[in-house]
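What follows is one chain in C-alpha cells, specifically the form predicted alone.
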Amino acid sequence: MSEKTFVLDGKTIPYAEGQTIMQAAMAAGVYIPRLCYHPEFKPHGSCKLCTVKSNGRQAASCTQLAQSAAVVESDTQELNDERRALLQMLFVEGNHFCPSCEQSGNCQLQATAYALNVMSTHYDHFFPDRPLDASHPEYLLDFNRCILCSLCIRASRDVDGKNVFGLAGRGIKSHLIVNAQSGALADTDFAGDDKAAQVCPVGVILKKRRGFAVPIGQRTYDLKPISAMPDAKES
C-alpha cells in the first residue's frame, strides 16, 4: 500500500488515516502556529491561529483531517497577516505586560508573537479590570493574561474530572471563571497535581512562592524559538 501524503507549503507530508493536518505537520517537524491546541485533548479550533488553506479553502488545521494529495498552504503572507491581527487583538483585550510577567520566556502567546514578527499591538488597549484570585494556599490566578483558550477548562473536565473552571459572558465580555459559589479557587477541589494546573499557555495559573526561579534568558523560548519546536508537547 502506498504511503498517504499531502503537500504543505511545498513539502510532502506523510499522514496516517484519521490524522489531522496539525498532527501530521507536527509529526513531520513542521510548525503551524497554534494556541488552543493540545495533543491530549479533542481539538475545537477556537483560537483560529492554526487556520490554513487546504485546496484553496480555509480550515482549522487542528480539526481538518489530512486528505491524500491535498495542497495545503500555511506559511503565506495572507495567513500570517491574519494570525498577526489575531495575536494583536489578544494582547490588547487582556493586560499583557511581558517585561514584568513571571511567564515571560515560557509564554506561548509571547513566543508565537515573536515567531510571527509581531513587534507592536497596533490596536488600542482595552485595559480590562480583572482582579487576581490569591485565595488558594498554593496557586494564584491572574485573569489579566487569560486568552480564553479553554485548555484549563478541558483539562479539569476531561482529565481531572473536576470542572473547576468555566467561561462566562458572551463576545467581548467572555471571561474565565471558577466554578464555586464564592468564585474563589480556594473553594474548589483544585490541586497542584491536576492537569489543569499545567496546561495554561500564558500566565494565568501560577504556583506561589517560586516566581522567577528560572532567570529570564534561560527559559524555554529564550533558548529556542517556538517555531523550532513544532512537535513539542504543550505542558
Second form
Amino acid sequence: MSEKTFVLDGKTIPYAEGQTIMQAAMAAGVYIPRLCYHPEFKPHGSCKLCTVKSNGRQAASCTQLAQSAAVVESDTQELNDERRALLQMLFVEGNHFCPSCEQSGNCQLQATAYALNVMSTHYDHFFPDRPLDASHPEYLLDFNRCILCSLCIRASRDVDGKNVFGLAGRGIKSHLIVNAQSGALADTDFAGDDKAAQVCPVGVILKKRRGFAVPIGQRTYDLKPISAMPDAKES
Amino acid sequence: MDTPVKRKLKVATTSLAGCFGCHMSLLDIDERLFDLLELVEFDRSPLTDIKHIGTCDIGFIEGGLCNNENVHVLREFRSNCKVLIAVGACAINGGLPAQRNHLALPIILQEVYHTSHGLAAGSDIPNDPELPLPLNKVHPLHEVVKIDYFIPGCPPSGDAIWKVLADLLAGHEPQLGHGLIHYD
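Rather than the form predicted alone that you just supplied, could I have the structure of the form predicted in complex with its partner chain?
Let us now look at the entire complex, which starts with that chain.
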C-alpha cells in the first residue's frame, strides 16, 4: 500500500492514519504556529493560531485529522495576518511587559510574535488588574501573563491527577483559577515536580528564587527562532 | 548639467514617558552616525536642544504618554512629520511607567506625597499650574495618533534602530529579522 500523504504549502507530507495535520507537520519538520497545543497532551483547539486552510476550509490543525491528498495552506499572507491579529489581542488583553518578565526569551507567546514579525500591539490595551499569587513557598503565579491556553489545567488533571488549575468565567471574563477553597496555590497539593509546573508557555507559573539564571539575550528563542524548532516539545 | 544636490532628510526625536535609553541606543550606532549625518539633519531633538519641531520627514519617539504635555508633543510631532516611528517598549505598550495602570491615580499621589516614609514636613501633592497634569493611565502612542513604524525593545539595539533608519532612507519597508526583533 502506498504511503498516505497530503500537501502542505506545496510540500508533500506523509502521515499515519489518525494523525492530525499538526502532528504530521511536526514529524516532517514543518512549523505551524501554535500556543495551546503541546504534543504530550490532548489538543484543545482554542488559541486558533494553528488555523490552516485544508481544501480551502479553515480548521485548527491541532484538531483536524490529516486527509489523503488534501491541499493545506498555512504560511500564507492571509493566515499570518490573522495570526498576528490573534497575537496582538493576546498581548493587549493581559499585561505582557517583556523587559521585566523572567520568562522573556523562553516565552512562546513572545517567540511566536517574533517569528510572525509582530512589531506593535496595534489594539488599545486593557491594562487589567490581576493580582499575583505568591502564597506557595516555591512557586509564584503571575496571572497578568495568562493566555488561557489551559496547558497547566490539562497537565495537572491528566498527568499529575491533581486538578490544581481551572478556567472560570466566560468570554472576556474567562480567567485562570486555583482549585482551593481560598483560591491560593499554597492551599493545594501543587509541587515543583508536577507536569503542571513545567508546561506554561508564558510567564505565569514561575519558580521562586531562580531569577535571571540565564541572562536575557542567551535564552532559548534568543539563540534560535521558534520556527526553526518545529518538533520541539518546549516546556 | 548640474547633478541636483540631494536634500538631507529632516529628523526630529523626543523622549516622552521614557528614560532616554532608546536615545542612548541611537547613539550606539557608533561610527554609523557619520553615515547618518550625510543623509539627515536633526531638527527638534535632545541632541540639538531645538525646543519646537519644524516640518520634518521622520519623527523618532521614545516613551509612552503619562501626562498631558506628552500628548501635546506627540500631536505636534504627528502634524509635522511625514513618518512617525514609535521606538522602544514604552512607546509601544506603555512599558515600565504603565506598571502604575492598575492603581488609581489619586491613591498613587496620596501615597507618594502624603503617607510614604521620609517625607519632609509640609509635603503636598504638587499643584503648580506649570506642571503637566498626569493622565489617569499611561498609554502607548498608537492609542492617540497614527504610528507608521515600530521598533520594539527595551531598548532596541543600535543595530535594530540603524536597520530601520537605513531601510527607510533607502526607500524600502523596514524589516527586522531574528536577533534584531526583541521585546526585552
